[in-house]
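Just the one chain here, laid out as C-alpha cells, in the form predicted alone.
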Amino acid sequence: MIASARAEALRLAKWPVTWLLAGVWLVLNLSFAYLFTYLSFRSAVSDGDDRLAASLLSQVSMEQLPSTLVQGMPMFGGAIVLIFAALATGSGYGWSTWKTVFTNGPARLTAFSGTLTAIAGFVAALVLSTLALDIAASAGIHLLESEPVEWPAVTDLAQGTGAGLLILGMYAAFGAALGVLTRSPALSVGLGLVWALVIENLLRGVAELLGPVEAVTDVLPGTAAGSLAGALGAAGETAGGAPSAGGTPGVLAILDGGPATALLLCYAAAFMVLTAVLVRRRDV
C-alpha cells in the first residue's frame, strides 16, 4: 500500500488538475474571505461610516481565523475537492489503468487504498495550505492597518483545522464513491456537482412546507458539513435556507457540532466502504 500511495501521489503531483483545483479553491478563499471584505472595509472608511468599519475590519482579524478557515469549504471547497476525487479514480476506468494495476500490481484494495491515501494528502495539504493563507492575509491586513495581531486560542485553532479536515474529507469520499460508482470522470464529477449545488438546496427550500423532507434535509452530507462550519461562528444561512446578512451559501445553523460531526463522520466512513465494496466485487 505504501508503493500504491507513492505512485498516486507521484501521479497527483503531476496532474495539471491537481494544481488548478488546488489554485481555484485557494484564490476563492482569499477573495471572499479578505480581499472584498477588506476593500469593502476602504469604502466604510471613506464613507465616514465607523460602525460598518469595525464589524468589517473585526470579519478578517485573526481571532476570527477558525471560522474564516472553514466559511467556504460546505458549498465551494467541498465542490472542488469532489471534483478532484472523482476525477482521481474514475479516470482509472476511462484510461483502462485500473484495469492493468489490478490485473498485475498488488491486490485490488491494496492498490486503490494507495489512491485514497493519496487524495487524503491531497486534502490535508489543501487545508494547511489555506490556514496558512488565511494566517497571511489577516496579518497583512492588520499590519496596513496598524492594528494589534490577536491571536486565536490554540484549541479553537485545532478545532477550525480539524473541522475543514472532516468537511473536506467527506466530500473527498464522496467523489472518490461516485468515480468508482459510474467508472467515468465526466459522469461522476457532474452528479457530484448537481448534488451538491443543486439537489440538496431545493430539498432545504421546500422543506418548510413537507415535514417528512425537512426530517430527510437534517441529516444530508451538505447539512452536516454546512452545520458543522455553522458551530464554529461562521455566518451562513438560517435554518430555512435564506442566507443571512454577509452569510457564506452552504453554511447552516441546523445542527450543533457534536451531530454535525458524527454524521460526517458516518458519511466518509459509508462512502469508503462503499467504494471498497464495489472495487472488490465488481469485474473490471
Second form
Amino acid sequence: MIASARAEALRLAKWPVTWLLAGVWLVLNLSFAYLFTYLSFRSAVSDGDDRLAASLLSQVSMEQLPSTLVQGMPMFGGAIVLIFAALATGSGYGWSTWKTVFTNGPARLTAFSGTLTAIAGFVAALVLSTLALDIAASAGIHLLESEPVEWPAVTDLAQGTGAGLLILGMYAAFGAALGVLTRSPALSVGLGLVWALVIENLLRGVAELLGPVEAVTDVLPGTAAGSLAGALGAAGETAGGAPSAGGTPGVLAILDGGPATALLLCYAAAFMVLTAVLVRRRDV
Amino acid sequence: MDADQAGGMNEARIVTDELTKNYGERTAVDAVSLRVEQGEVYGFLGPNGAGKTTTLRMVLGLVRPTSGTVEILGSSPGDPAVLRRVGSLVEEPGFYPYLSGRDNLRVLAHYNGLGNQQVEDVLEQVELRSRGSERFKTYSLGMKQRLGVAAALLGDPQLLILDEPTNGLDPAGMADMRALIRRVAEFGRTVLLSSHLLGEVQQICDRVGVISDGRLLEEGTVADLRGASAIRVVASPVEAAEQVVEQLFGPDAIARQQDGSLQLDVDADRPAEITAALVHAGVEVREIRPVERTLEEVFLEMTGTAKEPMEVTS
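Requested next: the structure of the form predicted together with its partner chain (the form predicted alone having been shown above).
Once more the chain from above appears, this time first in line as the rest of the complex follows.
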C-alpha cells in the first residue's frame, strides 16, 4: 500500500488541480477569516466605534484560532475537498488510468487504498497549512496593531486541528466515493456540490416545518460537520433559530461535539467501505 | 527467475475455457476456448466488435466473465502476483494527460516498486526517451501508443497482451509499431496481439485465433489456416500442358480454371521442375507461380459472410 500511496502522491502532487484547489481554499480562508474582519476593524477604529473594534479584533485573536480554523470547513472547505477527491477518483475512469493501474500489478484495493492515503495526505497538508496561515495572519494583525499575542491552549489547538481533519476527511471520503460511484468527474462534483451546498440546507428548512424530517436532517453529514465546528465555538448562521450576524454558513449548533465526531467518523468509514466494495466488484 | 517464470516451451500461458460474457440480451463473447503457448506471438483476429477486447479484458481481470474460466500464467485473472508478470495495452492507452510521458511511467513504476532506471529503459525501447519530458496530452497518437507499450514493458513481463496496438496509426507508425512488437517478442516473451488487420497478423504472428460475433471460429498456425499451397500455370496449348503435368502429378492434382489456367495442388517449390517439363514438351509457358490463399479469403470462408470486410492493410 505504501508503494501505491507513493505513486498516487506523485501524480496528485503534479496535478495543477491540487494546487489550484488548495490555493483557492487558503485564499478564501484568509480573506473571510482575517482580511475582511481586519478591514472591518480598521473601519471601526476610523469611525471611533471602540466596542465594535474590540469585538472584531477578538475574532482574529489567537485564542479564537481553534474555532476560526474550522469555521469555514463545514461548507466551503468541505466543498473544495469534495471536489478534489471526486476529481481524483472520477477522472481516472475518463482517462482510463484505473484500467492501466489495475492491470499493472497492485490489487485493486491496494491501489485504491493508496489513493485514499494520498488524499488523506492532501487533507492533512491543507489543514496544517491553514493552521500555519491562520497563526501567521493572527499574529501579524496583533503585531501590526501593537496588541499582545496570546496563544491558545495546546489542547484547544489540537482539538481544532483534529476537528478540521475530521470534517475535511469526511468530505474527502464522500467525494472519493462519488467519483467511484458515478465514474465521472463532472457528475460526481456536480452531485456532491448540490448535496453539500443546496440539498442539506433545503432539507433543514423543511425540517423546521416537518418534525419527522428533522430526525433525518439532524444526522446528515453536513449537520455533523457543521455541529462539530459549532461545538468548537465557531459562530453559526443562526443562533437559537434566528439569523446571527457575522456567523459562518454551514456552522450549526444542532449536535454536541461528541455525537458530531462519532457521526463524522461513521460517515467517513461508510464512504470508504462503499468505495472499496465498488472498486473491488465492478468491471472496469 | 523461478521455474514457473522461466516456463518451458509449449506450456500454456493463457487458457480460456468456454469463456462467455453477456451484456443483457447480447452475448459479446460466446464460449471462447483459446490457448496461448509459451514463447509464441498469438494473433487474436477478428473484425471490430467481434469480442476481442472483451475477451482480453476478462483475461486481465478487468471484467468478470458471465461463465467459463480463464487461467493466466497458471493463476486466476486479476491476481496481483500474475499481473506483475503481465504487461498490457488494452484499447486506448490510459495515462494522466497533465503528466509527462516519463512521469506517467514513474507513477506506474512506483506502484510496482520499480526504479527510475527501468522507466528510462522502457522509454529507450520504444524510442521515446528524447520526448519523455513532454506532457502526455501533447503526444501524437503514435507516441501515445508507444508509451502504452512502454508501460506494458515495465517490469520486464513474461507475457504481453496488446489490443489493437496499431489502431489509428499512419502507415509509418504501423510499421514502427510492428517492428517494436517483433523486437519485444524476442527473448522468449509470449505475446497475445489482437488485431482486425489480416496483413498485420500474417506478418507478426505464429498462431492465430479467429473470432467473429463473439465465437472463436478457428485456432492454428497462419499456414494451417491458409491451407495447402498450389501452383498456377498459364501455358499454351493448354491441353498439351495439362497432359504434361498429369504425367507428373496425376489427374487429381490438376484443376482447369475458368480463365484457362491450370491450378496444381503440389508443393509451392516445384515451378522450376514443371517449367522444364513443359518446355521440354514444346509447351509455351506464359506464367507459373505459387498461389496461396490469403488470410482474408480464409476468414471470409470461415465466417461465410463479407458483411464487415476485414482490412488487408499490411
